[in-house]
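As structure tokens, one chain now follows by itself in the form predicted alone.
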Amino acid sequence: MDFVSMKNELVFGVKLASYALGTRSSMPILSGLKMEITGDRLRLYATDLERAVRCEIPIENKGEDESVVLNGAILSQIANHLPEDDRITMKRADDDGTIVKLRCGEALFDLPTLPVEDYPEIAPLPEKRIGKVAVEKFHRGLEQTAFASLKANETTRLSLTGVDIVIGGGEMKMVATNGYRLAMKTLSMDEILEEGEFLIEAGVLSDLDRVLSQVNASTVDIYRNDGQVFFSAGGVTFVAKTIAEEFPDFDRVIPTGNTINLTFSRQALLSSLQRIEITAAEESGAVTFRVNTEESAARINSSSKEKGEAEERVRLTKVPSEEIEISFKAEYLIDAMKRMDSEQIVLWLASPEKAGLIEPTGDGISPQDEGFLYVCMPVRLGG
């Protein structure tokens, strides 16, 4: 090995790699970062069997083809201190090739190399893609869906950890439920070629996020093969396993013909409910609405006895037709409507013991809120 590289560059393929590092994995092995030189480009891995990302970079070469693994922690701390420089040069030390010496500027770092015969197989690129959609619309599907998912130290249910993405019909959905809330986002997409539906753990999706957000592309190109979904623009690749348990029927939460609805000032609402959640208990963390067919207003309130109680009036665009008390909890409420942009936005009612549906609506539904819609259960409360 024995190369030089721009220093922007280098820095730009280990910080994306970094992402899939396993650096709490009993493997050692997974630590690394493998570097593998091919003529005039170096191609960067890393993965924790999870997730795995690849992308690949210009070099000046000046040795033979080869391929090394070094500790990707350090080498990410290494990249992010690196004197000013335009170069980096990185080559095998003359000794028994254990060592890589890299310099940049005055600075040198002799690394060890890791075995790269342990190192796994990432695999390529499939040949058939299933779509391409544009990574804006991708980052607001995932913000919109992913928090209402459970992390996996939190549930033995692993397809509550996981946002279920079906293509078809010239969409995407993307779906996630920790069993008492739901959060779904509808997008079109650029191009389909192959329908299918796919469940990928959220924490999996928001490193694919993070990658998305730094390479310069529009579109997001997908592939599929057994059990890995490949999301791949602007050169780099990113490799995410998927959960092998059927992702709960939605279809069948979603609530349908909801005669009470509750129109509110999006804003509003969620101040209120910021307020109001102050004094709800902490087992339930419930909040009350009340509303009646006298007043175009609910009435939210809280209380425990640990905190105290707290009430108060929201308005509301329209009397509602039907009366009703109902509870929610209030972080359930507040985490759905942070994630909106529209000016108002509707409550769907039923009974007290039916999910509420929550979505935009009036003439000022943001473009970003399009095909948004969010389930909650409601609390029951004793006594």
Second form
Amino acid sequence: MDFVSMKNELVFGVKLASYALGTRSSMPILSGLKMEITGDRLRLYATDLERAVRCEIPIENKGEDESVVLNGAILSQIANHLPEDDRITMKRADDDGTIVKLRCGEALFDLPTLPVEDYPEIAPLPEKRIGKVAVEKFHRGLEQTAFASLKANETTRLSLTGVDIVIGGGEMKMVATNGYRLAMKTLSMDEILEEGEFLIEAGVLSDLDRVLSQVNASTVDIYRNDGQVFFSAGGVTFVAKTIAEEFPDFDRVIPTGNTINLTFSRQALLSSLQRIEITAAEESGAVTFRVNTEESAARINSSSKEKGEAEERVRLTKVPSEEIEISFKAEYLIDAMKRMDSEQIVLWLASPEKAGLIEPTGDGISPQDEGFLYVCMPVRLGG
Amino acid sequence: MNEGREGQITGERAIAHLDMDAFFAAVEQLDEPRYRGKPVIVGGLGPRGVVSTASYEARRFGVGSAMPTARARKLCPQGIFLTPRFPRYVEISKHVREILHQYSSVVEKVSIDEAFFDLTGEAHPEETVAMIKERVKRETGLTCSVGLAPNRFLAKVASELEKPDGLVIIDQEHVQQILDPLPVRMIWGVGRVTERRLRSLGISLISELRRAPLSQLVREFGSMGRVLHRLARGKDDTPLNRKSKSSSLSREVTFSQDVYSTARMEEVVRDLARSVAAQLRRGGLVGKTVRLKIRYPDFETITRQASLITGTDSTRIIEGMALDMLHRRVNIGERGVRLIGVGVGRLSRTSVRQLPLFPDDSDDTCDADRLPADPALPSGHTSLASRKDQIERGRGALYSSL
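Switching forms now, from the form predicted alone to the form predicted in complex with its partner chain, please provide the structure.
Expanding to the full complex; the earlier chain stays at the top.
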């Protein structure tokens, strides 16, 4: 091993790969970053077995084709602190084959290698591509759905830790739920070669999102094999393990017959919910909406024995068709509205114990919000 | 559940409310004679401290509960400022409750210095409350105020009317006469905000609230409007809560012979989970933690616990979590088990609950009172009760921490 690379290229590759570095002490090899030299290409690999990143950068190869594994966290720290210089050279030490020397300007590091034969095989890109989507749209979709899932340490139902991605009918649907609220984004794809559905942990997808944000590419190609989905853009491949559990049947919980239309200024409702939430009871976090057929305003209030009570009137664009009193966990509504961009939103209601539906509405629907909908179950108050 | 509760709701009830007078301050004056007759203020003494209780002497200076201690010091510079001694207050509080339990089987502790108790069916409840008040004074050296009335709301109003050392009995005929001149603030649940809104409608006395049409109150306050309408008439059906703080519930079985089969353990966990869930639903409770308890043949006992973000009474969720702990967090392979328990903790009342999106996933629609058998139970599946012959102690234990 003996090569020269442009500093920015190698730093870029190491940073991307670091998103997939393992931290489990039970498999120390996963803390390694694998470098595979083939001619004038250097491939970098990292994986924690849930996700993997593979990227490729050009080098000037002065030695043999070979592979080494170095400690990824150390490499990544070095990448963050390199001196002013354009080039990096990496070379196996002449006297000790287990050491790689990294030089940049006047800085010299001697780095111990990890056993390359222990490094797990990362599946190559499958032959069959299933589609292509714009990076920007995909990013927005994740931003508006992944938050609705549960963290892995909050549940034993793995399906609720994921974002379900359904490809079909010319569209991609992204759906996530924690069992009480559900976020869904429908976006158009540039190309669909095969329809299908796969479920990926939200945390893994957020790493994918970070990787994509750094890659210079406007679209991402999607491939699939058994149990893995591959996202490939600008020479970088991100492999995500799929969750082998069935996602809940979300179509049937998206309300279609809600007739009570409460249209708010998004910003006005959001800031008043953030205030009213302050006195919501710890246990439920509930705020109560009340509207009648005489007034174009919703009264929102919350109260708890310990914190006090709060009430606010929030303007509606029109007088509701029916009166209703319904409570929601404030956090759930705030979560969704924070991630929307439109001037106005509509909360569609049916009855106090039926799901509410939030959508962007009005003339000023932001392109950012197209295809977004959010379903939230109410909180049943006593009595 | 106590018998006769139904009768209490429909028929004439006798509910009493006991409130210790200036409790913390009074205890300090009791224990330290030098403080007697002087303004005593108990609370946090730090820069951000708040007054817990002010003695009646201190109240004359305008010092009241929940006031910043710094302000109390300005109002009453000669006051004796003390930090609370909770263990001592708890000791006295327990003694008072023991007295109440001697006269009533239904005692609802509201706080350390306040309780409701039910005297329905007593021949002379007014004599009983007088006797209780006398005993509290004799046995603790402290005074209390007691109210006796046909319901919870009125009993609380009554105990407040002649504080301190008061004893007020409200009978059905005089309800309106007593309530009418009182400010709406006396109604439980009317906080500052509601009070202000009522005032903007021209309502500041209970008599005025009583004259307000129901439709107006509902328009203004929603379901709370209906409650106000009833309370203004002295009507309140709320039963006493004997155990509002029950914080865990569990069932366990000890096997007559140690069990080594994982399938058998799973089956028992499922049965226990179903039984615990049914009990939660019967009690109108939901829990936020699920616990699995295992005792090995050598009597080593371990428990594993997992948490939920929202309370549940769902068989499926409790069973799923308990089985998951059994599989992943307990070593059951070769050791075998002697006892298995499944419990649910951090309980709260179901009345406020986040409804689920996927109801048949979590069988939340199941109402245990109407459907004693779990609908998720496959037909032909034997229940825990019918398998008692295989189990040494089939009855589960219900315990609560408070």
